[in-house]
Amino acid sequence: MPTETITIVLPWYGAETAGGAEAQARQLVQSLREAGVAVEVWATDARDARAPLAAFYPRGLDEVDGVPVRRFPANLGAAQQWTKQYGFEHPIPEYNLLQSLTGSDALLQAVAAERDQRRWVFFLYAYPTSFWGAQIVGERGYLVPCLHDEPYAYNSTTRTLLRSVRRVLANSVGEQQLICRLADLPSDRVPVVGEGIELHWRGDGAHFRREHNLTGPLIFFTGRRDHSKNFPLLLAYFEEYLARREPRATLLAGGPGPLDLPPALQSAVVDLGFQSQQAKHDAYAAADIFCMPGLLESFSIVVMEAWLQGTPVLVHGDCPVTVAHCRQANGGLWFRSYRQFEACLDRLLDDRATARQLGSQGQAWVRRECRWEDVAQRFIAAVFEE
């Protein structure tokens, strides 16, 4: 087992910190620790991207679930010393973007002081902690970018960051392909480490249906109920589907955010809001189809959770990550237009044998590929392989 310390660097870290990548980092850190790797976390004292830029966690040395955490004062952007030392040959808007995001000069100064004593893994591609940290440590640095196919990904700063570290660790094959294309990197510089999920959850679909007094076909969505997950498109397509097919299915809408429904959907959509983990897995198990129309994904935990309960998934054909998952697992279908959405729903609702087979194949793939123990071993190999 490697004896050199891995230091995970990200803007925020803690039990109260929200965010998918932040939760991924916490689970990965625990898995590395359980694998016997010396691991430490460096972050700011801010809470997360949804909170004000103010001290939330105690500065200095802390501990989270037995893991040492060093927290530094947060500030926007980075001091002029980094631009002077490493240069900044990028468009002004890209510089201004970096300056507008959570960073920490104190953290970067500490990274510079201990540059050669550790292996550094930076989380989240858009933040100053990753961009300047990678310039400081160079070949001793690794990046878990959680990269989406979004406008920021095409910035020249992103290309510079991706090419500055020794390896970029991808969450999925779709993300790997995007990274290689954007930065012109060979695939061996971008290993697919993957991401794990908690595999112990067992959903009770019958209990869920009784609790909510639901019968008939159910389509489930959970996530942010806004444009970031393409939720308005799902509502529009589902409204059209009901108009053409009559009320043959109910849409379950879980997750945070307001739910503003047109009159035609008032009786066909159930607002589940924020759910406990058990309630969410009960909903997966109760659903006939799980639909995730999001385009900006680097992994999609909810797709994996749906498959864990044996539920087939329906994703958007313009999201390379979730489509690649469906191809690899042979666990779902995808659509690019309303007509394709309609055809996919009809197929999955009318051909129950095919739907069960897709869900079963997805379940087997998740149990095989999403064990945190295996993710940790792939991570260790990627970081310590010369």
Given for the second form:
Amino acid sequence: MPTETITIVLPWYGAETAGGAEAQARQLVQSLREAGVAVEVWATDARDARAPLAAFYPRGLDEVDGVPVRRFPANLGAAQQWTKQYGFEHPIPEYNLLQSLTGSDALLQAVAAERDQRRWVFFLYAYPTSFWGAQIVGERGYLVPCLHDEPYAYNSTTRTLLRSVRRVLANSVGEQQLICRLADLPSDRVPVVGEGIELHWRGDGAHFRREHNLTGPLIFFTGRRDHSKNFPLLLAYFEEYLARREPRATLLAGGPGPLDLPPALQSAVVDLGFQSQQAKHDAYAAADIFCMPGLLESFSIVVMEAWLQGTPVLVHGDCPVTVAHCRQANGGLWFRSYRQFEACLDRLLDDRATARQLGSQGQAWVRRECRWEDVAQRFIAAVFEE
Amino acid sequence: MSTLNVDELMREIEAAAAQAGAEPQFPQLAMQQLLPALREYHAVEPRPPLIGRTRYERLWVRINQLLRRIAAHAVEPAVAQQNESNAAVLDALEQLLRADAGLRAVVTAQRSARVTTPQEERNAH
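Beyond the form predicted on its own, can we have the form predicted together with the partner chain?
Starting with the chain above, the whole complex follows.
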């Protein structure tokens, strides 16, 4: 077992911290600890992206889930010192963007002071903690970028960051391909470590249908109900589908935030709002199809959770990550147009044997690939392999 | 049981979609996409906050404050006019989206009343 301490660096970390990457980091840290690896977390004292700079956690040494966490004061961007020391040959808007995000000068000073004593793993590609941290530690640095195909990914700072570290750890094959393409890196510098999910959940679909008084086919979506998850497209396509077919299916919309439904969908969409984990897994189990039309996914936990309950998924064909998952698992279909969306729904709702088999193939794949213990072993191999 | 290959299934799906006729248009999606940015930026702030952490930045803030005071008579009326115009555009877009949603509800109800099966729809084309 490696004796060197792995130090995870990210802008926010803690029990009250929201965010997909932050939750992923917390579970990974826990799995590494259980695997017997010495691990520490360094973060700012702010809570999360909702209040990115305000002090929330105590500064200094703390402990989360039995793991030491060192917190530093948060500030915008990074001090001039790093620009002078490492240079910054990128367009001014990219500098301004970097300076507008949560960083910590004190954290970076501490990284510089202990540079050669640890292995550093930076989470989230856009932040000053990762960009400058990676410049400071060089070959001792690793990056979990949680990258997706969005405009920031094409910034020259992103390319520099991806090329500065020893290895970039991808969450999925789709993300690996994107990283290799953007940074012109060979695939062996971008190992797919993946993500795990909690595999113990058992959804009760019949209970969910009884509780909500639902019969007939159900299509389930959960996540932010806005453009970031391409949810308006799902609503528009579903409305069109209802117009072209008998009102044969109900759309279940779970997730935080208000749901602004057009009049045509008032009776065909059930607003589940924010759900408990058990209620969410009951909904996956009850659904005939789980639909995730988002384009900017770097892993998509919800797709894995749907498969865990044996439900086939429908994703957007322009999201390389979720399409790659569907291909690997043989557990779902994808659409690039309304006509394909309609053909997918017709097939999955009319041919129940095919839908069931896709769901169970997805379930078998998730049980095989998404165990946190295995993710921790892949992570350890990626960080300690010379 | 043999593995069901999704690439093979997708070939069938794509063939069915290609035979299904012309792709419907969704103009509401383009309009909806404009809303978040318009809602966030429709009111332009003529005096955004100036922050100076270092001595050099604080000096720069003082110079900016002075320049703003000198230029205020020319800038602020124009900003007020622009804000009025932006508010009108936002209001128009919201009304348009509401009217479009209402109209689509009527159309959806009428079309659902004469439902076709996938096979009937393919035959119609």
